[in-house]
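Consider the single chain below, provided in structure tokens and representing the form predicted on its own.
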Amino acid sequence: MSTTTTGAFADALAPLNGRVERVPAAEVAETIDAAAVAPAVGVPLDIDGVSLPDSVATDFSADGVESAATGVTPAALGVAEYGSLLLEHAPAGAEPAQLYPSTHVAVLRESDLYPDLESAWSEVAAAFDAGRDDAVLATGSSATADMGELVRGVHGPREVIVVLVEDR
């Protein structure tokens, strides 16, 4: 069991078909490129010094999302206790890129990682007060046991890779 917030986040995400790649901003594009299975679609990342690799298409249609193997989007914050990500609406169409491809690569600033839901909640409440009221709290890969045995990837990605940008 990890004693750091980052370690706890990685520990919580691992059994949910997720993993964390912690890298400096200068290595984010290379890390995404290595993690993404082609074809990949994504939306611009709003982190200084961070960009998507050329292998990720940012101008995509519904057909492009449907055929994509990987979606790359930013995450607003992470909750270490559960390995959860707050995924916000984005005008560039982040939701389809988060949900349809088999692999979701989420890019998150390490400073936006909170130890538990209680400590993250003030940020969520502030975002809602500011009018950003369209967000999903996602924990790991999609999974359902509606038909008996646990099945992953039915309603969303089978795998979640969090590229954690070192900024603290």
Contents of the next structure:
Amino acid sequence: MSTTTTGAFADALAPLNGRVERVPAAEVAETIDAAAVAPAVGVPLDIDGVSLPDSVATDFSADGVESAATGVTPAALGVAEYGSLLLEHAPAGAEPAQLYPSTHVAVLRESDLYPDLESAWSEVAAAFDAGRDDAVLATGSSATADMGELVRGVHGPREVIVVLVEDR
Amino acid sequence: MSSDRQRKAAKIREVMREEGDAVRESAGHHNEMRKDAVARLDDYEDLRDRARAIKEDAIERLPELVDELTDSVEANGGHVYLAEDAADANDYITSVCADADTVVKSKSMTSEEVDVNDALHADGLDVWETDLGELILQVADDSPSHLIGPAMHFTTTEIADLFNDVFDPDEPLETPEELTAFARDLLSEKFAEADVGMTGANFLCADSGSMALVTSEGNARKTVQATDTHIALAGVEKIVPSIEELYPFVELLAKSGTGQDLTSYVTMLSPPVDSPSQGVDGPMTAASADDRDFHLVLLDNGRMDMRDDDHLKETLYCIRCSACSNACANFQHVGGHAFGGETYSGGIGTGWEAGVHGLDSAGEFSDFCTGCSRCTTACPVEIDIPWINEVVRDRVNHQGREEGFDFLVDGLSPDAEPGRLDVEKRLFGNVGLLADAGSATAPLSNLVASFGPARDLMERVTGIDARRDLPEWQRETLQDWFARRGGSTVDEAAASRSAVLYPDVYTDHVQVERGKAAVRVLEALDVHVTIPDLPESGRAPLSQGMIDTADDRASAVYGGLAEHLDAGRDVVVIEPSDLAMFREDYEHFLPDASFERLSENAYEVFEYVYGRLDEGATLDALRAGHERLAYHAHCQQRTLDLAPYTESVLERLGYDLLTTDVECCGMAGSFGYKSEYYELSMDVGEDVREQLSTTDAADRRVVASGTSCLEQLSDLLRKPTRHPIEVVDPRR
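Switch from the form predicted on its own, shown above, to the form predicted in complex with the partner chain and output its structure.
What follows is the whole complex; the chain from before opens it.
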């Protein structure tokens, strides 16, 4: 996949209060550390050669996730044309970590970036057919226009930072 | 004005004043965003076809899919309850909530349909709407005015006043940011407290028991995540076979609704899920689906009957994106509190209300649909929304019919409708007969009609607003003129083509000059012209919900045209709304072969001129010029994508053309003549008046294709208007 796809992904996220940091695996931890506003909570990333920085707590409680400023989780795939991420739940609390803190740092392998929704959707469907039962296709930050104009950060994060891991 | 009409006019006036500006800004904005968003899709029409086909198949196989979904949800560990009606659904939901104190809800129109909040409150439960729009309504004790922007009719100031009054915060709230932060904090407490989370479902997948929840705030997901008991209430029509089939809907839903590429959160769940819930002390370690409870309440409430109803069935394909509301000029000006029933609003709202709440609720507002057809190209599942409105209007006309009495009255009526039919509707529906009488007695008919006291009486009896100029009937009709000149000047045997010019009521009786111009233009392009005596197309009765009469007219028109089609003649139509009948609506009235034959051989007059030029005819014989023109295309002409032909021909002849981008003039056939709708009609027309009053436009000659557009523009601009065919008339 070309860097054009990565460029399209970053361009699509920008107006949705999102940005992309493309780094080699070895630099993921320091990138997360720099991007995360403390206190930060997170779940294991399960990507080869990639780990969470010490500043991200993994044994958080319900209260902990409510008071955290940043949640760090993996993203299963990305949709370049719309800047979307597929966020799956995980027993360690990935879902609340994506949902409650006002900054969400998502870690995505560049090889999991799909050019468009149709190609990505085949993967979503395949995952559900294989037994997955909970995932969110999140596009940018939480938003509402109900109060008269667009406001970001309603029930979900105000800001999304995607750490894109160079793996090809 | 009759007291009913006065009441209706007063209500419209009030809604326009109180809510009009806010609704218009929001709905109008979303409509523009929608157009841009779908234009970015290369395969938009293909996606609509796919979405439509999936819905057609799913509704066809619905009983089978309900069974499959039930099995899937139960296999996942959830419960399914099939609720016959609102009371049944509410009984089940309150029984599930028996041990609960607090319920958080994400936005669901279906829950509005059954008024579940009232049932839960009656049981002593504390219920919180977590979508901010719904929260505003809950706090204000108001009802939704739009499918996806339920509090669209509120301005920021009104919301701030409401919240400051009800919640009395330490610092008064003012900005959208402050209001949103306040609501978020308030609802955070409610999420933490809640025992039960209620959602709707945008889609349900039969094979896996999965659902899709679409929100921009993330509240649906939080509602499910934060609570151990999840109740999803969804209409049975939300079922599709599998998650694979969701793709076209996910691609189309947000684009059609708000013009976003995707809504922020498309949540996919096969509940009960094993994500850890909030409110649990200590670390969130691995949870299990056993800790969670899931109840899917599938609501019938009239839907299975809709499925058996040939005309209402299409309503079940609706994915509730609100594109039809946003695209609608009348909706943009009054919103769902006038253009809506008990729960649902906008064009498709008529189908929903007729199906779930009955004709009384639907009939009240179906007249707001003028049949302009703008919504049909906006609908992502290709629902013929104007037809549903016409059918509902027809049923309202026939409602409570007492056979014995009506039998007598019907015998005296010129149409195929029941005696109970409203005088106003009957008058507009029979405009063809009125026109015959008007021309036969002109100019006396025009004198009487312009006499003040007669107009007041007419308004009281017929509902025609006294502020409107009436059509001026011409003593010599187009057909009379054509006969007097001895028919066509082009010999049929030697002509390049031969065409029937359809003498629509207005061209034949009122706008006779545009008919003469059309004859001369066609002849200048070497076309032999025939003008047979044909009845009104059925457009007029159809727009009044007089479907039987429209059906009779369609048969008579086709009967009169058949021999001409056999003789190889084309059919040229000046009035766009009549062409739309031949090309679209006759599908409901004629056998397939007849419909196809007529629709394929009928052309709008400039489309035909353009076609002749394509065939090598030259423009030389038409009147060229450098005159500055302002052109307003007719709504149905826009839907059929015919306006570019007029623009192209005028520009090729050298005219300096400005085309309006305001889609609706507000008149919409007979709509703007009706006293109860006059003010709304003029309010809708304000946009086009403004555009045609700018420095660049004010000095231009105004041309328009539709009769009612011409009359509305004359009223709005206080200057004469013409059909563009008169501009290019070689004899001008």
